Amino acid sequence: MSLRIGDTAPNFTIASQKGEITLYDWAGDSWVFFFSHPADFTPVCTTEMGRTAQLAAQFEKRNTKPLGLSTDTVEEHVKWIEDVNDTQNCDLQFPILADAHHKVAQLYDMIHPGESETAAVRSVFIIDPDRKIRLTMTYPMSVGRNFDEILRVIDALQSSDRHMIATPADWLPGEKVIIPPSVTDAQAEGQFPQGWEEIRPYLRLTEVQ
């Protein structure tokens, strides 16, 4: 099953080191950063799990819950988390799904035969409170994720929803945003009373809080 932006994220129920997780119930009214790993006790995965734990306050600030997945058992997760905390100087508290039978990995198309027949690639799904998939990213097994980009894209999605805007390349919070071409100047006057800079009729920049 190939999931695309705008699709409804499939629900599931599966074990984790924090107990059984049913995605929709667990997510509640939060955003979800759902990300998979090839295996426990592997070096790149250990750094990524540690980085997610270190950024716990940043995810909470964005009303976003991290949710990991690895094709290993709960028992292996518990042992591995001790290693993650020790080597990455963190306190990992978010759930890691125990997907030893590839139930969720197959549901979310995380097994890529060109990489491995048994391990999930480094997939990322950003899921909004309406259960819609808002972003997907897939990294090869050998490349660790950029967590600055993950936080940045959550900020961009949430700002876009809040203000009905788009964001330019490399945008960071506090920088100017784009008024979408679908918004006429007359509509923009009501939506953006602060005004805007028109570089081209299709490229209008404004500031939002």
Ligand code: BEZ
Given for the second form:
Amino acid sequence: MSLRIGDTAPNFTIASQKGEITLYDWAGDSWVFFFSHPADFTPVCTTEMGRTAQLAAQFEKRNTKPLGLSTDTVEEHVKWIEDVNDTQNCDLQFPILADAHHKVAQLYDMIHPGESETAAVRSVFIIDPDRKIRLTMTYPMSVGRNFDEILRVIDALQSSDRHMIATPADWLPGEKVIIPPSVTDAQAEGQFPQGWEEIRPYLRLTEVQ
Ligand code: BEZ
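The block above covers the form predicted on its own; next, return the form predicted in complex with the ligand.
Next comes the full complex, this chain leading.
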């Protein structure tokens, strides 16, 4: 059975090119951007790994640790990372799990036999510091992920936790947010003293910092 939003992220211990990783210990108080890719030494994956490495400061700003996975070995990861750094002009420092025996890929349902019997698809799990899965995305092997969107959803999740709000379509940090319908106007007065714009009784927009 596949993992769903709200589920506890299963813990695991497995090798990476940065040494053995036990998810819960390694994550500590951070959020985790856990993402799988089909294979080392492949073109789309090389660009995705490079992009993640280039965005290291952006992930750090959001208290989020990137964690990659592919069904290859530590030795292959180490050689491939040299290529990633060379071709993508980066310095990849985050761990990539070496899941050659599919232990974690099976646990997180990352192998979709319609795509491949042996390689992981492009799964994303955003895991919060309470170890809850807060967002999942699944991309096919042929489509590289949009890393602006990955940063945006982390921003949206963290903002919704901080302010108890929801975010509208295409929201970006700094834009107006939504007061959830579960919050009555009387409650909203205490929670949002800055006020709000009521477009419909169920659609109220406000500003948060
Ligand atoms: C790639 O990363 O380029 C890739 C991997 C597996 C299938 C297709 C593309």
